[in-house]
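Next up: a single chain in structure tokens, the form predicted together with a further copy of the same chain.
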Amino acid sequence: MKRYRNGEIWDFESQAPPGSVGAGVVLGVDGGTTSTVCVCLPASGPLPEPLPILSRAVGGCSNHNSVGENAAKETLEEVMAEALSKACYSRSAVRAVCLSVSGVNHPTDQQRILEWLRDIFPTHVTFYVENDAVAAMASGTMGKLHGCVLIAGTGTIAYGFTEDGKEARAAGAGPVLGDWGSGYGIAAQALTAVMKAHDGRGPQTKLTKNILELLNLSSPDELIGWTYADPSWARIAALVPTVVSTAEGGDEVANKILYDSVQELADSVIAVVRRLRLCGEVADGKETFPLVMVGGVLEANKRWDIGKEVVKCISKVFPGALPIRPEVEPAVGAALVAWNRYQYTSECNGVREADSPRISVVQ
């Protein structure tokens, strides 16, 4: 059994009486660059609404590209231990774990994490190790991996799943490689428009006044220093609400930036749906599929609703797209993937069958 610097991670198991193992529990982890959340659900079904969340634990970054392999592992192990401890269960009660972690892009990443999970948990536990898009998808479909999820926050990615286990992605390669529909992409285009208006390459725009006021700068020239003073993409992306409100005020330049970004976001979903034939076997068919929409860019709009415009664009090509705005957090989505997977395994073993929670479809 591995021990990290805080060797007491699993010590609660020998101190507190474990909860009834009974039907056991499942764990879902949403591991991101900002934070990592673990949720514990009962492994037995059917699950009532609201979901009987037994516990929830929060940790720091678990993206191995950002903090390195060891720190990522430690964070993941800590949040799982804390969630189990809060729910008064020991590892022997765990039936399935879904780790949905950003930075997991290759089978080699999955393999490394799987080996380490097998080192921690009993041999009968089912594991599911995936990209963080899985948790986002499942948070909209209550655990079922079928359809397409569009994530648009600081970055953007479209990720699709067929019912028979095929996957495809589009975009998600970061700002240098052209994610222009992301929060960063929208804000960078707005900053560019301000520079172009300033030096005579582009039309005048109210973005100048609005962005300079927000940043407390007196001239577009000062934007150069502001931009390169800190390389954080999130800091640039934080300008999106100003771009949206400027567009709402009727500014043509801001409106063009938003419409172009809507098209970029829609294009990434369309590419995934087409490759996976989520719309049916006919090219550009009309079959229905869930389209889960996640992230600040798709959510935080009022009159100018980026998410709604993206859905409009996609629906012109695929009228069967069923847009879903998740009502639960991604970690719950991951826990529901673990729950579904456990039901499936039990069913294959002839134990019993359980109803999947209802999928909530919103317009």
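Go ahead and give the structure of the form predicted on its own, now that the form predicted together with a further copy of the same chain is out.
We keep it simple here and write out only the one chain, dropping partners and molecules.
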């Protein structure tokens, strides 16, 4: 166990009260493009209801594709240290960590993070490193990885899990490679529509007036400077509520952007369900499976309910889809995965399981 680049963030451990290790704790981390959350739970079970969340810490982006590997690791380390500090535990009390981070798409991504975690934590700690879809799924199924999860926030991905361990995904490759159902994708299309209307390549739209007013700009030409001054995904995606409100006002361009995005999101889920046969072996698609819906784009807080429209599209193909709106946040889902993993290793009489399964995606 060693200090990483910012060793001072672990200085609190010298003040940890005696005997604070006890039965230990588990950490669940949900790392996304917009924010990173770490939750600390007791490692001993069974867990009561409501869940005994010992602490919670929040940081910035931890997607290495967005901010770079060093900045991503710094954010992850800071939130884990803060969560332990708030709970009055040191790293020696940690039994398992589930790091569920966007941008983890390949076994090489897993391996780099695992090696880094092993440098930070004691040798007895079990690690589970996966894409952020794991935390999102577990938040809806209380730690069980089975079904399909659709994440639609700043970015988007559909990920599925069978009970025997098969996985499949669709989308999640970032906006350049076609994640147009994401918050970034919706907002980017809106900005494009404004520019097209401005120079005569597209129909006029109320998006022009509404977006310019929101950003305190006087002309669409100024959008060029605003966009490239800081083209971060989260900053662009923050325009989604304006696109939704414009669509609610009857604007045809804004409505088309949202309907196209709904179809993109639904198509991602449909592709995953088909590849994993979550709907059953027969073609009627009536076998039930959990469909966990996570992310700000899917939140049912507007008259133009993107999540509801996505479910409608999916249900036409797979009537057995059972939509779930998680009652706990993804970081808690990640902590439950860590808790389940620790309980499993304990039941195996201390035989340590491999830290992370290989990402094995069904093609």
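Positions refer to the first chain, counted from 1. What you see is a predicted model; the values in this text were computed from it and never measured. In this text, rigid core is short for the largest set of C-alphas that superpose within 1.5 Å between two forms.
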property	result
Hinge between rigid parts between the two forms (choose from 79, 141, 89, 54)	141
Angle of rigid-body motion between the two forms, smaller part versus larger, in degrees	17
Rigid-core-superposed Cα shift at residue 122 between the two forms, Å	8.2
